[in-house]
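Shown next as structure tokens: one chain only, the form predicted alone.
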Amino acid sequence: MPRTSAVDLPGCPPFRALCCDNLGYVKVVEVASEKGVPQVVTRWGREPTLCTSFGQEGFALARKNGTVEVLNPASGVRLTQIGVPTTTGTATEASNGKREDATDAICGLHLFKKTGIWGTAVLTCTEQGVVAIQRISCQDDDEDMGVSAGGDEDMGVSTSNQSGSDAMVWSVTDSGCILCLRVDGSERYAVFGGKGVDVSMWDLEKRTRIWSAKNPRRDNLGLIAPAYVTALAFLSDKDHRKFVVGTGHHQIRLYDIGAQRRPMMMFDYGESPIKTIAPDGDGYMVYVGSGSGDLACFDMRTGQNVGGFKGKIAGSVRSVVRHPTLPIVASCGLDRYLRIHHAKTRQLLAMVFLKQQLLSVVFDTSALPVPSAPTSADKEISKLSDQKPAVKTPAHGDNTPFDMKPAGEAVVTGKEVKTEKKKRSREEVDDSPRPAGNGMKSKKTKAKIKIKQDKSPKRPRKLKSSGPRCL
């Protein structure tokens, strides 16, 4: 076997993270102390898990039997479960039956924040293309939750069981395979992708299509990619237009609905599919991870490779998100190892080990401390602590304490001590008497003769030779 030698890796600031692996476990990994290794606290189990989403109101999992549930992300305990549909009920669907291309799998999700025009509500998506959006209602933490001794792998019993019926139902898709969606930071558009699917733009709202994508243009050999988008992401929260695509062509996209069809920019990375970007959240860098353990980071406004992260990673790169506060970039995949890297240097700073093969990250942003309002007695202590008193020294010859001074004798500080030195010296030297006489040289001259004399070289006095002598 090849030899190897163990890389000490500095650590990372403390953090909160959930990572879920395709058997369903939901591991959350914390670090407590400042340069610290991460660690596993607690594991919650369920179902076999498809994708996830972080919100306000709590984490949510999409399972493999058809159904999303909510989970309270501090404790684990389940808050709401619900059935996601996964047919339209129209007749023209009633006729074509079931679609070989694409199962009822879910393949997207997103939960709503509490405070936005949706409310308290889950965005579903499946392989078919039948959207949903419904309604949940989630009790709070100090209620009664049932939360069983089980450990690992019963998490507790569920609150509410909702149905589907209420539920707003339609389809963005006939044919293809949707395999992605994402949701801007207003929630009100969100953009569908997949196989045999190009990318397109939807008003939540009204459940129309505002935005299709064009087929690129022909390569040099004449061809024509077919659709095949793995990956999305927005450029910016507050804006909807700019958005980049990674599709299994190993290629990389920016679109701006507001300019064209076609892309704005495209360039490859690497010969594998590109499986997850995301933001950096400055609007205009982008984390990519591709199939092959390549991660790199993207400067869109030139298409240029800013570098590749460092620490080589053997499987499939699944999920990639920044930090919201912490220079930190969290990343997993098939490798089972979550790894965290610094955003700028792109340096490893500490890596986990977590058995299973991880489908998604997420930063735990519920557990950051919330700043209190400060108070009038705070802002009178910072203003105090702001003022750097003056270092007071006493003058030269003066013993007198400061305290015992007059109040109107101004302090006399190291600086100017210092000055009034230099400025006695030279009194001192211009005022002493200098002797008249023309024989008398200034130190002037003398300094210039002693210079010359020092760069005159001095060389070795011959002795003339007078033959040899007569004994």
The other form holds:
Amino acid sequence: MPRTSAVDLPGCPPFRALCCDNLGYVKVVEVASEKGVPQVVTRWGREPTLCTSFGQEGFALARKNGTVEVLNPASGVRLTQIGVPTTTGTATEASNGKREDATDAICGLHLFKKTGIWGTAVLTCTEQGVVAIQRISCQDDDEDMGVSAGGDEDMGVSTSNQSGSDAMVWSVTDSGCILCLRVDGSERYAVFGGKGVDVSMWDLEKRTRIWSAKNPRRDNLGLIAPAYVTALAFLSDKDHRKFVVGTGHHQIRLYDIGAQRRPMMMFDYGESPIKTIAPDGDGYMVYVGSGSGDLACFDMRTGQNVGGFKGKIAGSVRSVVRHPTLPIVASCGLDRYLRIHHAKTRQLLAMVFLKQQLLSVVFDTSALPVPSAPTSADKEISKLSDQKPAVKTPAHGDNTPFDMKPAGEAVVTGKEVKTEKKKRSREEVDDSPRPAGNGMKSKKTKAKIKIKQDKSPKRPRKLKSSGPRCL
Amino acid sequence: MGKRMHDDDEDAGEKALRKAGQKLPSQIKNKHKRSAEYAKVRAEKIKEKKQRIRARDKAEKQAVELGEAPPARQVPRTIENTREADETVARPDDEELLEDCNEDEFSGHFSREHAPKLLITTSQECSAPTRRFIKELLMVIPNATFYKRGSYELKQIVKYASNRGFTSMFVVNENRKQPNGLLIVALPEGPTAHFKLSSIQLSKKIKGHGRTTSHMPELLLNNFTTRLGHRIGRLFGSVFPQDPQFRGRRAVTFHNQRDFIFFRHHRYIFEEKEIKELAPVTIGVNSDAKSRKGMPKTVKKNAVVARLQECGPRFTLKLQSLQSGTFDSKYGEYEWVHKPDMDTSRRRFFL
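Could you output the structure for the form predicted together with the partner chain, given that the previous block was the form predicted alone?
Below is the entire complex, every chain and molecule, led by the chain shown above.
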């Protein structure tokens, strides 16, 4: 008999993941037992999809026809559907609407938390930079869900196809093409970036830009690469100031909006564009997938490549995600496989062939048992936001923290309040959720202090010759 | 392992020699004598093989006459039929595959929305062997045009070609004045496949080659089994027109074997020919041996046989990468790219 070197994959712990492909199918992959093999349980829908977002409310999908649907992650029943505005309505925007480099396609989607400051709402962004926040009405009665869960294929349960007249719509760019968007853990800020559009952070409540990146300095040949942001990720859910950017020029950049407008750290990975970045829960590790099928793990404190993920990844990695509680990382892409790796050992645990080119994978965390100790950052944030709604209206009603202030000024505001806050002990700042009554100012200060504290170990050291470039 | 470890491995000739107390041929030092001995051993082997086959045929014939199932023939174990199990093999009853085919970049071609139109160009400053190769390609592929590369960038040519209604583009790359790479770009949306190009034989080198006619050829795509192979097959299919002229009896073949894609171009003919066939056995008339004694064993019969004439050229392709979208070496993303860690088994194939 021929010798076969095939080693059986070790299998992975029980999880449930939703995988969306280019045909528009959503495939539910589940592992039933410990050390089990992932299997496709069901398949929902069939409508060409562009991007997805998973929230408490459900699983949101941006369709190619310009609508956003929210599915029940347990049953696949469509909870609601909403049209997305593609113009801001003003005359100048209408003339800008005929741009050659960008289309009306939705390039970014975020489903807000039910308990957050926005309630049930979605944030969408088109390639032309038209951003909209729209409230959606989902059936959130559990009884109703239970009834509709019976008919799996019944997709027209409650179709409120409103075009979003009450939507908050504004434009984040008037040139270039937006490619990605991320909303931070507190859901107050969002970063945008794309081809010809450098990263900028926007305050979602004020709809103003609070920070924008500056292109890195000229390289040793005196050249400036045009902005080409392809992937974004916040390092931690608790801190909106530090985020990681992947570019089409296969660079990974770390920005800290409290410090400077140029990247804190910048290094190359591979030779093909970065396609996706996902944060680890711990606040310094990121998982990076590239266009030629490379997947690696980076420590953003030092900029070191901790290690690559093996597993014969043949095609572009379109999506990578870390499970909030289990030490597993799921990745998928154009080679039609969903792969599960161990987050720490980077060993391939399982792979499933899902037949189509895959766009995104998310872990279904809605069915997770609530852990006794909130280990993951996700849980912390949800706790935070639970307390928020009571105070949110006065908080940003009376004080107006940011209106298009340059980054430097924002830092000064931080310093003023810092003096009174200095008395707080380190522990107090570190763990407890923010006491009620804090406005955004104090929140910002807190974040500032925290950065000060953990900067000393985390600050990237300046490396002399090779390795990551510090700016 | 200097000596043979097992007696079973020794073939019959050597065994016989050892029995007779003779030296093994390898122990003979005189070269002439040794080779003469080897010739004998070889003759012995051939004889034995013939006997074996005769015995097998006899057994089969007997079984047929008795109305029994003939003993199963042994199937040689090859690398292909022991290939590693592959879950990506496309099945014809897979509805998702069908849906994907209806929506992919080639669906327009296969639903006959537009006729294929091919642009062929080269790497910059191509040499004479490349030009000769392209000349033959132009004869094989209908509706193909050669454009001099000049000093244009590929991206410019892609743009130019899709503006002029070309549906695919070939770029022949060369190294040391020999063609060594082929880039196939489906226009206007991609994908782009990069192949290693080897073993080129132009028709002049092919013995008894025929001349190509201007009929539309038939296309044969063999063995493109996996999902990736299916896609590559569709890419090849989109280069050729959908309406073959069967009068021309031209066939173009892309034959995949162990991930190598062999290109062949033939003219075929079905001819009537007189062949000999075993005399039919009718039970009751001539079923027993006695009654058949005087009868002829075979009868002559007119049958239709197929004959092939190769037209050329021949070449071999090996897939290096499949990029989604048109050619973009800097910002493009790959659907499949060959990586060294895929080569850990010789029984693993991707097409």
